[in-house]
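To begin, one chain is listed below as structure tokens, in the form predicted on its own.
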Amino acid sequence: MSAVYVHIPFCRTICPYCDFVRVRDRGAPVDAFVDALRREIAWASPEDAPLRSVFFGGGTPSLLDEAQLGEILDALDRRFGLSTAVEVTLEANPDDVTAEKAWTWRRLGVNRVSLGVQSFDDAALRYLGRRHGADGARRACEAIRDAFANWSMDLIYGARPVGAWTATLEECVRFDPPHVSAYGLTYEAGTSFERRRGEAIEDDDSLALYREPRAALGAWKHYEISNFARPGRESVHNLVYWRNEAYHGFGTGAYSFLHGVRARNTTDLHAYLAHPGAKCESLGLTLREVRLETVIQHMRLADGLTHAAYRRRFGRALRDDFGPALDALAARGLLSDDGVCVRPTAAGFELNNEIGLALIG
């Protein structure tokens, strides 16, 4: 399968923990950006594999007005064909969500919304620098739930007060979203939070918080390290990444992976407007590197990687390429191999970086 990622960089405010490519929308040339985006999409070469997903990320894609979003979707449809089988996801900030806007998105062709709730605790939301409050998050969840059968609730643990996490998960369960993403708060270089790294919680406390969703969301499948889904509601788009399959990236800073080449668009907005699709990075991977990345990415998934799938894709046996490393990881209790499939254990989810390091050798 293949996928399309569309990066919309504009934000009303900059969250202090975010290290994505983003710019304040105040005075930003949004219409000019949409025009540049349409040109970049028009120049793209569709892959042989059928398009399975489109994901609008950011930034804040929900800032786009109806005409702007419609123009981008029309450009994608002309270039790739957006059948009803294509998952079309829009990331949304709760502050932007109204019942009318949710139904407008659906009418335009969006069939999945990823809602950045982060927390249902006002103090935690203030700590995270979010524009919305807990009541606004609740109203947004209700509006999205009414309009979309398929949607995701995105949450962050580790914000102060740390103890609010349990109550947030309880509210999440009451809203019963088909998909839940639960990520640990990070203090990344280049963000406002970088100088607050001393406030980060201890590793043992972070692990305890990481384990809470697994218990609270027992009716959801813990299908990826940080993601939970009802049956059939796994993120089609993210599965393309985790299976190391082909995807196009459009917009500032967007990555693509096509024909064994991983490339990134320029991150500078004005450079992008002048030359849509211009790359600031491009790396051709060897076949060995593609095989390695494919195994590492599959070890993020509860379903793992079957020996048959590896042979179909690469024409050789998984154990011929990685047998000693797989055996060592199994001995440590991080992987299991029943002869049909290699998959991470619960410990392998919690120590997933160790799997990647061992496979790299």
Second form
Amino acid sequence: MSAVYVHIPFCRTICPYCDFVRVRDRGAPVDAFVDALRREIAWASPEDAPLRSVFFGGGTPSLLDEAQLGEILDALDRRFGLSTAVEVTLEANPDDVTAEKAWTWRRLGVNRVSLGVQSFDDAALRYLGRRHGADGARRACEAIRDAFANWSMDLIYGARPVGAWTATLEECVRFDPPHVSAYGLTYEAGTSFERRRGEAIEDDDSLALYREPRAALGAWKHYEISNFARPGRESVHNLVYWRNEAYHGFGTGAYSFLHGVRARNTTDLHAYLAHPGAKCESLGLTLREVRLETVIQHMRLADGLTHAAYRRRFGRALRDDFGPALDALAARGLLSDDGVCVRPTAAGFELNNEIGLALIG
Amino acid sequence: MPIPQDRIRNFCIIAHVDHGKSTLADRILQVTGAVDERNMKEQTLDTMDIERERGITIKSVAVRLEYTARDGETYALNLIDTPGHVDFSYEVSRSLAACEGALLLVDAAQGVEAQTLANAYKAIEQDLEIIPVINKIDLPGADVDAVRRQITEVIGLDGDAAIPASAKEGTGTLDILEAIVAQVPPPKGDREAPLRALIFDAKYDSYRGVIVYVRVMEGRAARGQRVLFMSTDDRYEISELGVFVPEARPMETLEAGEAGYIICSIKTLRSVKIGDTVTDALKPAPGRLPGYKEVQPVVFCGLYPAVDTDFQELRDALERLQLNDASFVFQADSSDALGLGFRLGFLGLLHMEIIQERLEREFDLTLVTTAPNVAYEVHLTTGEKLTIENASKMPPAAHIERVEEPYIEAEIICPTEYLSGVIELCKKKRGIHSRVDYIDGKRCMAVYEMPLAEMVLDFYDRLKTLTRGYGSLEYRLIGYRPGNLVKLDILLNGEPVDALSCIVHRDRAEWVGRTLASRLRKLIPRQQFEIAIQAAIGQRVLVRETVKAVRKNVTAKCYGGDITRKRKLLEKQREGKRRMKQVGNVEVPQEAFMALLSVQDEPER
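Which structure goes with the form predicted together with its partner chain, now that we have seen the form predicted on its own?
In what comes next, the whole complex appears, and the chain from above leads the way.
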């Protein structure tokens, strides 16, 4: 499997916690950017593996107009061939969502929306510096739910008031989205939240919040550390990352992983417009590193990694490469190995970095 | 032709650290033409980097200078450099014994300090002619008259006779040289008597082996002579002898009254004892020169490689270091907590710091060091006496009749406004007040007797902090005294950690235990299980602290750009964990083994 990520860096307002590449959209050269994207896509060499997913992330891809989005999808179709089997996800800001827009996206070929609800609590949304309020979030959910069978509600816990999380999850369950992402708020370097790190909640409190969706979303499968899905509604795109498979990245700051090379497009918008696809980082991984990253990534997934899949992919036995670490981790109760499949336990989710540390050896 | 004794002057320069000893030595070398201006390297006599950085001289060198005095005669002046720190006080005393006179250098701005006094007393004890020199008179803060008064009143020398000088600018250097010629008595000693030469220093040279610095007291040493080192009872043949000017100048003989070097194919510094007497092997002198003693280490610490596999490397490094510093001792030691390593003994705290730093700097080793401790004398109920250099080796309390610990007499000089703070600090360190002397209106000297164990932890640092750098300290060992001492154990999840055991005074045991446990709680990172930290005396647990289990350690978000970054981050963390020591199932960071030091910073209830 392979995937395509398209980064749309423009935002109406900048969220104080976001560390993705983004710029204000006012007066921004969006058309020129779309042109540059089309050129970058046209020059790409598709992988041998069949394309299974396209993901528009940002930034705010939902502020693209119909023509802009259409042109990018056309370019992707010409280069990669977009069948209905390809999951095409658009990240949307509740502010941008109307019933009409939702149907337009649908008509253009988008078949999944990842909706940045974050919370159904006005105070929490203000804390996060979001433009929308709880009612706006509700209206957006309804519009998306009407137009899309496949959509994800993206939520953030840890914002103040901390207690709003429970009610947000209850409301989430009422909207019954096929997919839910639930991420803890982080205070990343380089964001305006960085200097507010002192407000970050304690580990033990964070653990309690982390456990809440596990209980509230019992009817969903907790298939990844921070993600829940109804059967068959797992994010095809993110599974490519979590299984450490190949992906193209288009747009400013977009990462790609092709032929064992991790690369990143320039993060500078004007440099990108002049030379679409110019890289600012490029790192060839050794096979050992790829094997290690692959196992670490799979341990984020409830389904883990089968011995057979590892052997198929690398032509070696998982136990030959990681046997002692796997045994030690099993002894610590962080994963299980039934001889067919190695998968993390519930503790293995909560202490996932410990698995990575042990696998490094 | 040998130089007649009345044309020889043997002298040294003594001073408090940073009062300008090396600069004056350089100036003297320059004025006498031993070093020309063009080749002048700052501070020629200090050869090691660390010495220069710390402004101290660890090992001495003797240099012969030719000086034509105002009386028209040419004199051989032997400048014998002395170690500048209290830890090397025995070596200092041997260097002084090689001289007839001493320049006592006092900083014109700082005045008499603790080491000025201690060194002056040592010179007086050796019956040296002392010429006071007031240095740095060019400094804006110089107060020559005040320093003259201090020299008179505090040291008891004639302050009015002190020579004002600025070694930096060269002022007063000739006056100093003239004073040496006029005031320092020429050496005595029968040149026809059997050879007796005092070893006052030795250095290791990788090409020539050990270079032994001697002052010939009686008789003469000659090239090719068979000699006997009287304390070690070793026999050698002198393959070369001579003087440094400052480069080596080989000669045929060194006669009574002269100071110079001998080389006789000695492979390691350990074979040479400072203070020993060299005599003729065939016609030995009837007895040794007075004043010889074996120097015993007084401060100990454990040194372990951060990575177990570096044990052999550490051993090699220690062996190589010992080639040019025989004053520290080491032996292999093993700790349950820290694995294989060494127990080292030093002459003092500064000595310990220098050795540790040289090991890390010159041999590129990452080391785990345990908090320093002293040697205890343990008298058992059976009447047996043990010397314990490692708290974990302390026998059970039931077998102990009494424990004695080394005491020092400390002289602390500080501005009077800090005196109350100094007294409080000394009291807290179990100090026994002897007296307070006032140096002048502004400064005073507090004399305390206190356990060396209290001194080795952090006394000097705290003294410096509390006197804003103005306090100076000098101490000497005054013997062993019984103390109400107990062994404090630290247990992690019920298992005692040998490297964290310490011997403390019973009255402070609970406080130390409580503070140490709380420090450790902050130092030991949370792990997957709860960690109980206990401080105990014997079976009695004084305090329990808990490091809570880590229950969440997860990177919640991991998209395409994060995968390799996260792996690298984990690899870095993993590297950090590798440097931790595995104690039972608990990972303990290296700093924890030095926690006893930081405990002292905590305010005591």
